[in-house]
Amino acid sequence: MYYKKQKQIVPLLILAVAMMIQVSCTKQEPSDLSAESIIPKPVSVVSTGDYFTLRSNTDIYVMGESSELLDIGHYLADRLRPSTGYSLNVKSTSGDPGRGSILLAIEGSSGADINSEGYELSITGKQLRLTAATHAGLFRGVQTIRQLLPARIEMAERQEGPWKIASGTISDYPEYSYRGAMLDVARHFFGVDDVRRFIDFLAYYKMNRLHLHLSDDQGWRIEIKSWPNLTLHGGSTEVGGGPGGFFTQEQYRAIVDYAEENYITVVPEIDMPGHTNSALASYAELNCDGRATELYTGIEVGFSSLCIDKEITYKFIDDVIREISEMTPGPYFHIGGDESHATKLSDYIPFVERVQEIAASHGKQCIGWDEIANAKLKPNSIAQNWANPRNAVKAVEQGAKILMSPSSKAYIDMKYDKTTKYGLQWAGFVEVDVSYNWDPAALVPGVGKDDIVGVESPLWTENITNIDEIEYMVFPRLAGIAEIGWTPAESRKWEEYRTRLGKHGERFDAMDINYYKSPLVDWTALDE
């Protein structure tokens, strides 16, 4: 009786240690945070070799009673919502809120860096845990984890898990302070909607500016109710004679807090003395010689010009900037300047030295192109570095910044190769590779880091007319851009970089983003 027994619990046994075998295999399965694809790449990654996973009963929670906290806590949420079906409920603590939460704390010091954007992330098989000395660096943080989950997260509609995140501790700041894009609303028109998406790519990928582009030949497409012909007439086509369009206050007011709460600054752009022609077409007093102008709809450049001389010009300025600096809440004013030939030099130069001072005196701090080292500039001004190296050396020789955009480079609106529909190609071809491979402190010699504000990459729109080429151009270019202005040069390496903007692709796809396929790069789709 004995042995029959004992020949029944034996099987019993071995499944059981089976079974046994196989959950612990199961549980240990090993993770690497280290070999994650995340852009841009983080500082410093340390693996541990867990999991932490999201589940149905997980929760955020802030530390503290912040209302800015609780905002951030419920951006996570909001995007994490959709696609694993998951209440995430978003709530104050004042202590460990223990085994499977998520924490978002603002501590005195990140253990990052004491620059303002930087964060630590902790990530355990009990707890993701993220903290940093700003709002704004944790936002820069919540962007990490989501591209640690798998692309899916990014889905609209509900996915199957797990929803896993690979163990240990992300330190992490940038190497430069601005880094953005232009999205040029001036050739044509592009929406409050359209606007908002960009900025959500912006924001995917740790940038920190949105500079837009609101004035030039084609088109005037911001409301100034001092001067409302500049919209109703200046602002009534665009390049190949379409409707154009233009921003209200309202609707330019609620594009400036949608890019606050993604912690984004605005840098607002009226184009001048040059590229002026739709401000010349609204109002005659403008020329010298008293006439309109007629309305342009083409793309050739440098014919236009304000008229130097007369004081009205000036008051015209004054009301401009004074109408955008009181909805803009950033630091920053862009007074255009390039390409004005239609301009004489002895002109030019005491334009722009009368123009920074009536920026000043609306508070804010001038950003030009780089033909404005060529007029005395105030030692805070911004030069933006597009075409002539000597410019930024000029700029730098009397004490201004320079804002890296070569147009050789950073210039998204060049065609990626000989069989791209869509951009121009005057400063040449713009491969995903020549757009990464550039190094903002070596591009000028005389300008070395120090001297450098960061990185922006401007999208002109003369032959972009809807998002999906807007997408287009964009990425996947944006996301190399970024890693420049974030990840010091001698962390970034083209070889690895595809491999990780490989990955990429899926989540391009899972944001439903029209992207470039570069054959220089091995993509992942969704579905694979």
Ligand code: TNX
Contents of the next structure:
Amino acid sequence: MYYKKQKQIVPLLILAVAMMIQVSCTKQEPSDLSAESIIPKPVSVVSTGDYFTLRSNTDIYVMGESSELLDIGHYLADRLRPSTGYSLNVKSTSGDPGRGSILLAIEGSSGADINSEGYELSITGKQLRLTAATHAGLFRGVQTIRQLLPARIEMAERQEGPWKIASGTISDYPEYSYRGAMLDVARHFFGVDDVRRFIDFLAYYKMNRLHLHLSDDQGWRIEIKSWPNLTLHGGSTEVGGGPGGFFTQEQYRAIVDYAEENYITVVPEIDMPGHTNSALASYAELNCDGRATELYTGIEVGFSSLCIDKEITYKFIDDVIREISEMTPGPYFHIGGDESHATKLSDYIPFVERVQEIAASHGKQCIGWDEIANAKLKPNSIAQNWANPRNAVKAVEQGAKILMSPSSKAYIDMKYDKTTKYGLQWAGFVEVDVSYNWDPAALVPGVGKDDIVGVESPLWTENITNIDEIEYMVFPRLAGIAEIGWTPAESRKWEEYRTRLGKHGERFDAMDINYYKSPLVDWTALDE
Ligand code: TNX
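Alternative state: the form predicted together with the named molecule, after the form predicted on its own:
Now the full complex is given, and it begins with the chain already shown.
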């Protein structure tokens, strides 16, 4: 084979030059929409061979006067302005704004109204038109627009154009309604700015749930006005003995608001009855023996338990769930329930049943780690499958739904391989292919697609201490989990995804994300 190639060296050279010209042309003038590397992969893409150009006089129009629509227009303009340097005015219109414009419109009858987050993007040489049945759908579609522009669009400094988008039509909607990630702010505390950046990451990959693990043995991270010592004392340290920290209620509200602007629902978790040492250290009366425990800065699990027999325990839980629920517009309250090794099963069961009722009395639907399936579940409770598939089956048999977070695939605190500096490895190494290559509906026999609300990747932070380390564990695995939640299983193939993911390397660079350059992927770097 090789020799033949050498004999044909001249025609090959011509071919190579022709291909180079073609490649540089496609870079300049993208003309094949279906060849773009969008993650999550859209349901349907039809290419028409032309392109739309974003110019200095391009304006963003929204159909009608709605302030929510205008906000989405401004969100798009704000993303595109720093790198293009264009003014990108956002205006209301009642009719077709014509040539050279971007138009965002709510259209109940749009082909993408299959569910509430679908959208349709129609790109011609003249106009870029994004329609959806809901604002959330438009917001998801805006992420597609960002990904169709050159990676440099994400840079904070002004870049050279041209800013071209291949023409065609994209019709898109998610496979699952719950697509999220969890951040453990209890083992190490992370402030509002770090959480905002985490939310930006979720939004870029069309995720819609942010689960915050707000309490654990090592720290209590959310101000509760009726139990102030929880944060004053219980929030004063973290793993390794650092200063810890906590969100004031005002800061928590700011996170909820920022998530809402990104059409992301916050899922607050207070882990119980185990993982509660920080509360037990803050209030002596929560302990069966009436004596406060010491603060804890190690990483063992399964040694603490709320006192199941004391009425004050339920007063405490009621106050905590009430105060957090009042600040949380989303429907969920996560009650934890994992690794309660210091609680007898005969105590655990009535405890979980009572806490579900307390959450319901504050208008919330319960999520809990899969162990909660040992108790009688309310029909709207959700069991988060992380460890024991038998618990998932038990939950489904009770009519409850499942959130899929299998630790050996979805845990983004697991090391990629033996060289990874951060994270744990009790569930095995989770390389990028391992975290991508699975189907939630084919994981547990007896748990099918209709039983599953979606997927979530938890980031536990026993040995993750700053945003750079968070980014390294999150990227690139988050993109793959997002695709599992959005794209139908039959459209997902690792070999094809791998190529698309490689192209996102330059987007990670442009966003200044510290990502893991997995050797399984050919990364495209940003040429600056
Ligand atoms: C198990 S996953 C836990 C957490 C740890 C995690 C570390 C789960 C529900 N419980 O307490 O942080 O392992 O990977």
